Amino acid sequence: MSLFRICRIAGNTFLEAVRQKFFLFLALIALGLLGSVLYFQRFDFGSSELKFIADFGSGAIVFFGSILSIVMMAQLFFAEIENRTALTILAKPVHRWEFLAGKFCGVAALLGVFILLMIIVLGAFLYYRESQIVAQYAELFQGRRIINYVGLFVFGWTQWLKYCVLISLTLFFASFSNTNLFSVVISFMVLIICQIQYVAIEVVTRMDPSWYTWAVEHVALIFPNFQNYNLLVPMVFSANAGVPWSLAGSVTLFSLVYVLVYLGLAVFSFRRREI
């Protein structure tokens, strides 16, 4: 069945990934950069201790993930094409958006483990610094917690999303390029696109509409906006008014749209591709 064949593809992928120094290399100085959270907080100026530690390590996984996610994929996926072991794949009963799909999900897998590990690390460090000033200011905050646990892994699922959308994107580019090299170095300067784009549509926003302010809103609608995964705040520092689960949904659908469409199209180049 095809759900197998996927999940075979999958988990040889997840495998080879995490064996691949190039990871456990970045996940070791991401690891070691968020332990070191506590020591730099010592050079913040005037914002707030807890939100200082989240920004920092919500940084470390924006940082580290925008190149796991480019690298692993264009890495894994250019592996297959040179090793020839995708033409002996592709011999069996295997089609081609099932090669797709699993080295996506496999890919997917492992920024699913490299975040939740950062989130976990990152969760204790705020838990364990929030619990001292709950305890040295109780009169103030009694007994109330800051932050909101629940939403930080909220948080964790919104930016794994995220690095879903990317990896889609990476895998599109790579699907009909030649090299490695092309397609890491293209995805990165998409990532730079999604980054900023907002900017870009705030000054059209403001312009009077014509001709080229529609085409440039519509031109914007290629590249998904990844301000809307900056959720930090509405996420982490809600432990009074909940987790915004509504605005986490809106996030998800956004996002499985974008990754359907990559695909579609990793599909659709791949096809026609002589490997």
Second form
Amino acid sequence: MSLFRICRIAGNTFLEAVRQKFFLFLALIALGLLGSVLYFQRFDFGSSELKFIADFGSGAIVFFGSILSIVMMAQLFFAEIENRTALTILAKPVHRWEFLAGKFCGVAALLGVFILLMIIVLGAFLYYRESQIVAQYAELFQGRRIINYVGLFVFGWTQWLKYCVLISLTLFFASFSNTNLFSVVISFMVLIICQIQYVAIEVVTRMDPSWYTWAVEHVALIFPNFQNYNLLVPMVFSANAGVPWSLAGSVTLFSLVYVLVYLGLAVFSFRRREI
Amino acid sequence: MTSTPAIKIEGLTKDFRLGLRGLKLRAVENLSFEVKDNQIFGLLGPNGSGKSTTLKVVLGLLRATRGTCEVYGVPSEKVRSRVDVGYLPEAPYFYRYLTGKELVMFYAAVCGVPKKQRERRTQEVLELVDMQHASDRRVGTYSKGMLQRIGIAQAVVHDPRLVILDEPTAGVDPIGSASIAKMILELKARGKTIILCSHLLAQVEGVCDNIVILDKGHKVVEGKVDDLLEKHDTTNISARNLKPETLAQIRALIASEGGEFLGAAPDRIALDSLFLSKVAPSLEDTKTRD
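Cool, the form predicted alone is there; where's the form predicted in complex with its partner chain?
Complete assembly follows, chain above in first position.
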């Protein structure tokens, strides 16, 4: 029953998000940007150009995915609070954690669709250029492919997990903050910390152990290291080596732990929030 | 009808913390009352009197600082206390991108109405609130009156025993208001218990069995509407085509029996009755309850 209610709330959240112009606008821009990559062909033949296309596509996913994750999660959560639809739904036999889980799943599904769309389009562009290049330099490649397309989808999966972590983090901030803007700003700041926290870790690992290095190492655990999701090369350019499934598995586990922790914190903080 | 009260509130106090220093604002203090099954209960009071806070505690949206609140014997902070409760919030906003039918179907699903019954129940409540004609329109295009009616539909779609209506007629014209009053009476006829929060006192008087009046978080009046409004030492006599000399005789008779004649004036109808009789005659009879 709980699962069913969560699915209904998630479905409703997804529908609300899809019917908003913001999502369609960003999705179209992202796809347009991705499409423009075919005009950048003044590079060396072979993997360099394909690497550029993949990097460009991955960059579009990172940029627009981050914006979508944070803005949509905060916006869809605060729309419920400010429009008082949360009041109506929580006055039904719905647990608060079910409400939060539904919101989370709805936004996660939205990001799933976005990333899937981006990966399919990116894959199509890569296949198109790769086929041209392989045909043009048939002797050099001898029928071998450069891109691992299964790996491309696994890469998409890991990116989706990254955004699930980001969504849960934004939901946690939204669960106690009073304004949409505050949640968005804090979430973007934490996103930056997550992107660059590895620098702090690298610095302290070169220092002599002390309470300071110990503290930095442990505080860093609060913020997931988003460098763990930089998997484009091992996943996509591993046509000969196969997909590194163990790496995908460890990233999945890593993400699951952070999602559960942040969702747990969000539920704890939302438990007694006065609506 | 059950012997367990629909709502039982005992010694309810609710404080809100204000600002970082944690200053307290007491919204409700030591409130106790019961709402019996299958009655229309009016919760009245000026703005800021604690009505909405009390309702939110009943709905488990707020936790009591002190005291207890039970819904059909289940503490209101438990989610299962809301299984048999429908709620229409004040000035309701619903998901604007859904159609009226999608909205009611969504709430039916959330409330656990089985899939096979969902469509039928949705049609039934849309008919009850007379919204079938607009059920395929997006909620964002509805007028205030339509929003209130679709709000009542979502509140009763799971066939709850207790229906809480917070200002169901706020911003609604007299026709919409009379139509909502008619719906409330129909819900009672179907065996529901209704809690009505409203500033339209004439409407409350017309439909409610019992009332509680709150002021600054305290209960100031509680009882049956008829008992509270009836003047036990005064009798009204209404007559048609009375001659002046007959009136003089009646006056003399009252004086001879030791009574006091208080006045005689042409009878009047209420303005909203006149309005409804001219604009929506079918709703006019809802102004006066048997």
